[in-house]
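Below, in C-alpha cells: the form predicted alone, a single chain.
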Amino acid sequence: MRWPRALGLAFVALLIAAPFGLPAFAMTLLTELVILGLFAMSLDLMVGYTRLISFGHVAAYGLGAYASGYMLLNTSLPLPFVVILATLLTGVIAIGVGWVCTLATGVSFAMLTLAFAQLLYAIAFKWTSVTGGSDGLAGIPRRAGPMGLTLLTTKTGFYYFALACLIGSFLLCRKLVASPFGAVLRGIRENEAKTVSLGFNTRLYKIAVVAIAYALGGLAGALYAPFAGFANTELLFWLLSGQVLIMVIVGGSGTLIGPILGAAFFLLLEHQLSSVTEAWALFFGLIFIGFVLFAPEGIWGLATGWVKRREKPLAKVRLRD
C-alpha cells in the first residue's frame, strides 16, 4: 500500500505551505498542534509499541519546558542549542526514572510514573528560586539562532522549527520501530515471557524506550516554553498526562502517525466545544467512550480500514481481468 506515504507527503506539504494561507491566530493554534503531536507521539513508543502504560508522561513535558525556559532566561545560548540540551537532560534523567519504574509491571508501573510526575510537580512548586513556584517562569524569549539567525524569533520561523522537530522525530521513531530494537519492543508488548526466553534482557529495553520517549517528550516541552512564553506547574499536572493518553488512544496507538492525528483532533475539538459550552469536557468524554467501545483502533485505524475495504473489490477486478 503506497497511499500512506503519498498521503503523508501531501500532509507535510500542506503543513509547509500553511503559513502562506492561514491567519496569525490559526498559525498559533497550528504551532501548538505540532508540539502536542510530538508529545503524543513520544508516548506512543511506550504505550503502543511496548505496552508500558504511563500516567506520568507529563513529567517529561514539564521538565523539558522548565529546563528550556530557565536556560533561555539565564543564559545567552541560542534557541536550538537550548532545545537540544533540554532534550538531552530529560533523556538522561529518564534513565533513572525508567530504572526505578521498570522494577514493577502493569498498574504498578503506571502508578510509579505518576508518582515521579507528582514528585516533579512538588519540586517545581517549592523550588521558587529556580522554577518561580506557583507563578512559574514568565517572559521566556525566543532567542535568535546561531550566527544571529533571527528567523526563529518570528511566529513563522518558530513554526517551521517546531515542524522540523516533529518530522525529524517521526522519521527517527519510524526507523527505530522498524529496527531489531523495535521488534524486541513489540515482542515485549505481545509476550514478554517469551521474549525473555529468547535471551533478551527486556528490562534494559524498557529502560531504553522510557529514556527515548521521555527525551522526545522533553523536546516537545522545550519547544512549548518559548512558544507560550512561560512554564508553570500546570505543565506537570497529572491531568495533562491523562489528556495525552487520550490523544494516543483516539488517534490510534502503535502507529506513530495516529497520536499526531489524535492530538489534532483533541485540540481542535476542545477549541470548538469550549467556544460553545463550558461543559465541553463532558461531551469530549462521551466521544472518547465512543472511540474506546466502537473504534479501539483509533482514527488512523478507521482510515486504513476504510481504504483496505475499498481496495479489496478493485483487487478482485484486476485478478479477473
Contents of the next structure:
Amino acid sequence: MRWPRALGLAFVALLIAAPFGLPAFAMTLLTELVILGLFAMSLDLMVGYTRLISFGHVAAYGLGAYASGYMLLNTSLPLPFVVILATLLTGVIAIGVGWVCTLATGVSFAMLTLAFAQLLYAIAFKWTSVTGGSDGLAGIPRRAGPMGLTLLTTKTGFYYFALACLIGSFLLCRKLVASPFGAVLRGIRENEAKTVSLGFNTRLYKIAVVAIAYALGGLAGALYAPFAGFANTELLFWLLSGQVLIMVIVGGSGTLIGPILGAAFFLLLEHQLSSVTEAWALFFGLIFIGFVLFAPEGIWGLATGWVKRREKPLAKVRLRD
Amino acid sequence: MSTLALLLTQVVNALSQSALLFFLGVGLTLIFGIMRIVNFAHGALYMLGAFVGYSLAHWAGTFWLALVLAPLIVGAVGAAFELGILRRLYRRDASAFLLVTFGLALVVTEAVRLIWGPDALQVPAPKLFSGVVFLLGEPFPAYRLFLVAAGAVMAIAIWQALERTRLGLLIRATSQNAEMVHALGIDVNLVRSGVFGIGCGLAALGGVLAAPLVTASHAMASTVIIDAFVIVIIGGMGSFAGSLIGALLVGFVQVFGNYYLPDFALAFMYLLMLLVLVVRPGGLLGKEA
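The structure above corresponds to the form predicted alone; please give the structure of the form predicted in complex with its partner chain next.
The next block holds the full complex; its first chain is the one shown before.
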C-alpha cells in the first residue's frame, strides 16, 4: 500500500508545479479540471459508497454557483468567505433535499433528485431578479481576499485556491469513508436491510451523506462561478448531471480518486476530440459504450488491476512456500 | 372568443400534447417494466424518428408512409442495440445501462447532425389535416385534432395488444417474473429485444407525429426526455395505464400552465412529480417503492 501514497504525492506535486510549466490556456483547462474533479468526487460519496444513484447532482453545483455569484455581485464579502457560505448554504438545503429524496429508494430516489434539480432549473429560469433568468449572472468578479489579499484575483492564485479545495475535500472524504460512518455507508450499499437490522437508522446516514455530497458539489459550483465569471441555467441542466455521473462511473466509482480521473478524462477527451472533429460527441458516446463493455471497473480499476496482475506471480510463489 | 370556446381549444390542445407525450412515456415504461432499464436514449430516438420521417416524407411524397416506416426503422435500430450491446449487460448493475444508453443518445444525436445537418427541418402536415376546423366558431388546426385521435387509437391498440395477444401476455409475464417465463421454455431474450424495439419505435412514432407541429430539430431530444421521465415516474414505472395518466396530467399542466401562469408552468410539472413521489414513491400506479 505504499506506492499509491507515493504516486498520489507525486501527482499533487505535479499539480502544484503546473503553473510554472504550462501555458495560460492549459492552466484554464486545468483549473476547470480541478473544479469538475471536485464535483465528480462529491457525487462518488453517494454513488460509489452508498449506492444512492443521483440524476440531479447539478442541483448542488448550480446552487453553489448561483449563491457564490449572487454574493460576489451583491455584497462586498471576500471570495473565500463567499465560497464557504455558498458551500454551507448548499449543504443546509441538501438536508431538506435528502429528507425528501430518501423517502424513496433505487430509481425513484434518482428521479426525485432529478425532479429537485429540474425544479431549481425552472426557478433559475424564472426568478429573474435574483438569477438573471435565461441570461444568468454575468461579470462575477474574483474579488480580493480578506485583509487586502490580492492573490485570488490572479488566475494562478485562483488555481491554487481551487486545488487546495480539491485536496482538502479529498482528504476529508477519505477520512470519512474510512471512519465508522463510512462503514455504515458501505453497509447500506451492500445490504440496507441488514444494516437496519444491526440497529442503524440508515435514513439518517443517507440524509447525512446527501448533505455532505451536496455541500462539496456546492463548493465546486461556488468555485466555478468566479472561475468562469458567470453562472447560468446550463449549470443546472440535467445533461450535466448525466455527465458527472458518467465521470464517476468511467473513472471508477467508490474510489474517490477514480471520479477525479474520470473528470479529467472527460474534459481532456472533449477538448482533444472537439479540436480534431466536429462530430466529437459521436466518438464520445462510442467510448462510453466501449468502457461499459470492456472496462466495467473504470479507469482506476484498469490501473490498479494492471498493478495487481503484475504482483500476482509473486503472490503465487509465496503461497506455494 | 367566448370563454367556453377558449376552454375547449385549450382542452383539445392539452389532449394533443398528451397524445405526443404518451407515445414517449409508454415506450419508456414498457422498456423499464421488462428490463429495469432507464433508457436515456429515448429522447434521441424520438428525434431520430422525426428526421427519418422527414426524409421518408420527402422521398415518398406522402406523410403517411413516413408515419408507418419511420417507427419500424427506428424500432429496428433499437432492437439491434439490444441484441448487440444491452444483452451482454443484464448481469451488471444499473449504472452500466445508464452509461450505454447515455452513450447511445450521444451517438444518435451526433449521427443525426452528420446526416441531416445542423438546421431544423420543416415537415409539412398531411394534406388531409393541414387546414383548420371550427370549434364553437373558433378556428383550430385540424392536425391537432388528428393527434388526439391518433393518441386515443394507439392507446386502445396498445392496451388491447397487451391484454389480448400472445406477445402482450409474454410482455406482462416477463415484467412480473422473467425467470419463471424462461423456465416455461420461452426465449426471454427475444421478448426483451422485441420490447426494446417496440419502445423505441413508439418514441419514433411520437417524433414523426410531432414533426409537423414543432419542426424536426436537435433540441427536441434533450427537452423531451425529461418530460418522458416525469410522465413515467408520475404514472409508476412499468405501468401502461400509469403512462397514460401521467401523459394526460403533464399535458394538461403544460398547456394550461403555459396559458394561465406562464411563470410557474415549468415549476408546476416538477412540483407535481415531487408531490406524487413523496406521497407514493412508486408513482400513482407503480408497485414498488
